[in-house]
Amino acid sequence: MQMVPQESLAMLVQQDRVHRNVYVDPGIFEMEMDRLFGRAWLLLGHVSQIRNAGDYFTTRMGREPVLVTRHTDGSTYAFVNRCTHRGSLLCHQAKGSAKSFSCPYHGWTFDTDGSLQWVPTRSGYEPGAAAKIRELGLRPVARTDQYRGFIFASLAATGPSLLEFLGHMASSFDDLVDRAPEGELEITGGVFKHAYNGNWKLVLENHLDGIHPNYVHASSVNVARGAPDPGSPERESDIAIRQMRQNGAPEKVWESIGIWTTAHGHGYMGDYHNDSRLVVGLDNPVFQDYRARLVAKHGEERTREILGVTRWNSIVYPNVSFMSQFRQLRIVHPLAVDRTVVYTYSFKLKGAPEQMFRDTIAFANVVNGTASWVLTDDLEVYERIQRGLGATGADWVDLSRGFGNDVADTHDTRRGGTGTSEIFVRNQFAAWLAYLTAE
């Protein structure tokens, strides 16, 4: 498969448009796996997934299978999930707890810190080979780090630190964690996994797009508008009706929201969804109970600060999308140039009323489930886009909405002139080009 020369890559990304090949060329996809997913900090998961010694989960970093473990001394590790003997995938389970990992091919066994514990039939090796064999522990991922309980890793041995990479986007994770009365999150309730026949970039572009809801989700919005007014915050159908009516907000509402971007392709949306919409109303007894717990822990002023943050979707490029107020997080895994799988996780806020987590799961079913009112529409559009981009004749994808009206904002961010500016897509491709052309 032929790689694209760097000078040609630069021609594919212009200030207000990109060439369709960035979505459909298999050679470009291979470069993305090597130069983007092989260099950037990628979110692996959360410490609550490996709470106890021996706990583990498996994931991937681009094409690399990865095993994340908790060792007996409390340390966390991330290894390439590959036996160092003959290369077999070492652990095939999604998660679990184990004292060690034994290769299914020849039985080589590794500790949770990656060290090689045991090799069968040692007599078959030449004298003096024992020391060499002991060095064949699991290969660690080049760099790992954590922020507020979120585990990140990079396959590159050098580059920006995690805090440098996150920059102002660290405040989106702060927003999510600070909403827990006891300052701790837990991934629970299982995981939604869905795949679509489209490029991985499409989902990250869609999550900050304020134009599409009135069109992509038009049928669901119309059903919600014709449904009886919601009457119970506990009913999943009522949560669905509220969400779809919000998606059908007038154009002037979407225009008035905020879209911010930061370095490395990150960005977030805010100003529209707030707690008064998410919990039916501020007089909701569940919300009042939750707020009282925050006040008891942090005081009135700090509680107002925490609940006053009105971010909706946050994108940490290139593999994370999350919604702090909805307690949802999605990790994007590219499989091929036209095949992507997305894992969606729900968070429980430690110290919050139990009903809030029930609402979190209900919202996940409504928005992120594979039979939801929202996701099914989006997946259909992703696949239509991929098929359309494969057609010849019109080679450029227009990203000019709001171009020229972007403004510098605080915290080294830029803000779109309106809430429907495509500044976030332009920002993602600026980062994309920087990764792919860097030496």
Given for the second form:
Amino acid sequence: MQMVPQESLAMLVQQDRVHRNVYVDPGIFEMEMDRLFGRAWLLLGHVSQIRNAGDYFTTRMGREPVLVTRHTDGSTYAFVNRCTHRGSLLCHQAKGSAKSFSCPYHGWTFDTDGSLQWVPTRSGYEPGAAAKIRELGLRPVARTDQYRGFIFASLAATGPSLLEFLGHMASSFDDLVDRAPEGELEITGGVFKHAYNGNWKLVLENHLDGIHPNYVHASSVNVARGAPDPGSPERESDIAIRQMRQNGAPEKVWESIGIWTTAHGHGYMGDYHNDSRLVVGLDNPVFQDYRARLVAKHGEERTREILGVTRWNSIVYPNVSFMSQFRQLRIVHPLAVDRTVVYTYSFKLKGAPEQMFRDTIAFANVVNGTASWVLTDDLEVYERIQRGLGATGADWVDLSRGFGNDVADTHDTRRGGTGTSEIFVRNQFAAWLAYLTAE
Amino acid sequence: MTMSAPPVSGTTITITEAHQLLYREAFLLDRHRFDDWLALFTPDATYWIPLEENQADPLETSSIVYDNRELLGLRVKQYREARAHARLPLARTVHQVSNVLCQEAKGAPNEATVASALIVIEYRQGRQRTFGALVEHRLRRTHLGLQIAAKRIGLVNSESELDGIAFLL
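Next, give the form predicted together with its partner chain, keeping in mind that what was shown is the form predicted on its own.
Up next: the whole complex, starting with the chain shown before.
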């Protein structure tokens, strides 16, 4: 596989357009895995997935299979999920609880802190078996850290700290956690794993895009418009119908929302739902009950602050997209230059009414489900983009909407001149280029 | 609900009737006669493709599909939309139903639970996929004849990484 010289990368990624090769060239994909997914902080998961000693889950960091554990002393570990002997995948389960991990090949057994506990016929390693066993513990991921219960890791030993990396994006995690009356989240309710034959960047370029809903989602918008109005009276289908209709908001609504970006490629969509646009009506009795619980815990003023945050999707580049309003989180796993899988999780807000989580699940089904009215059209379009980008002769992808109108805003953010600015894609590529060309 | 009991002919719903209904359902789906297919379901029907193996609860765990009759109707309507990108063209399918076992529903003399195996071949845009599922129907005799009051489709690969599903199982 041919690597692309660094000076050529800068020619591929220009301020308001990128060359199609960044989506289709397998050599560039390999560089992304080494230099971007091999360096950036990647979200692995949430502490609620490993509540108790021995709990674990497995995930990926780019090409690396990763095992995340809770050790008996309460600390969290992330390891390359590979036996240090002959290389077998050590743990093949998605999640569970274990006292130790035994390799299926020769039985090498590792503690939840990664130390090698046992090998068969230890005498085979004498003299020096004790030292050998000490040095053959699981290889930890270079750095791990947490922010408000979210577990991140980086395969690079050096680089910005997690807090530096997140910058103002940390406030999107605050928004998510602060909404829980008891200040805690729990990942539960199943994991959708939706795959598509397209580049991993396409999904991150879609989640803050305010133009596409009226086109990609036209069919689900139309069928939802044809259904009886939600809330008259309240019925099971309301969540689905409200959200499908929401995608059909008029252009001026999308133009008036806010798109902010931060350093390192992150960005979020805000000012999305004011009271009249909320997907769940504020006069909904469940929401009133929830609000009352927040007030009981935090008082009226703080509750107003918490609920006053009106963010929709937040993207922490390059592997996570989440939203607090319906407690959804998506982790993007690149598999090949033209193959991606997205894992989608739901959160329960501790202390919130039970019905709120049921609404979360209904929302997940309609928006993130593998057979959803909405998502299936996104996946179809990602695949068509990938096929289109395979065409030679028209080499550039245009990202110039709003170019030149971006403005500096508070907290070291930049804001698109309008809500449909492609500022967030330009910002992702600026970070992309920095990662790929850094020594 | 387990279906380990030997097939019996209920007093009101016979195994032959159950066969006929399941075959007719497959026939209508494969010929894209979705309105006729929808008419097989009772107004209070549920159509459920659980996300997890042995999933008992559709409300607090996500589902690949968990539709009431209203939402199922919207799904059918989407097929006719001009910009239904993932559904234009519609997938061509073969629904193969077999291993049908019929059991009278306890306490509901006009209902039966029917277990079956389903294999679906889906073809669309140059790609063919195969799905396998263990299916449970709850059939009810109504004034409109035999109808589907609930359908649960246990896809064997529901927990795996799945490409979009834009057709009906």
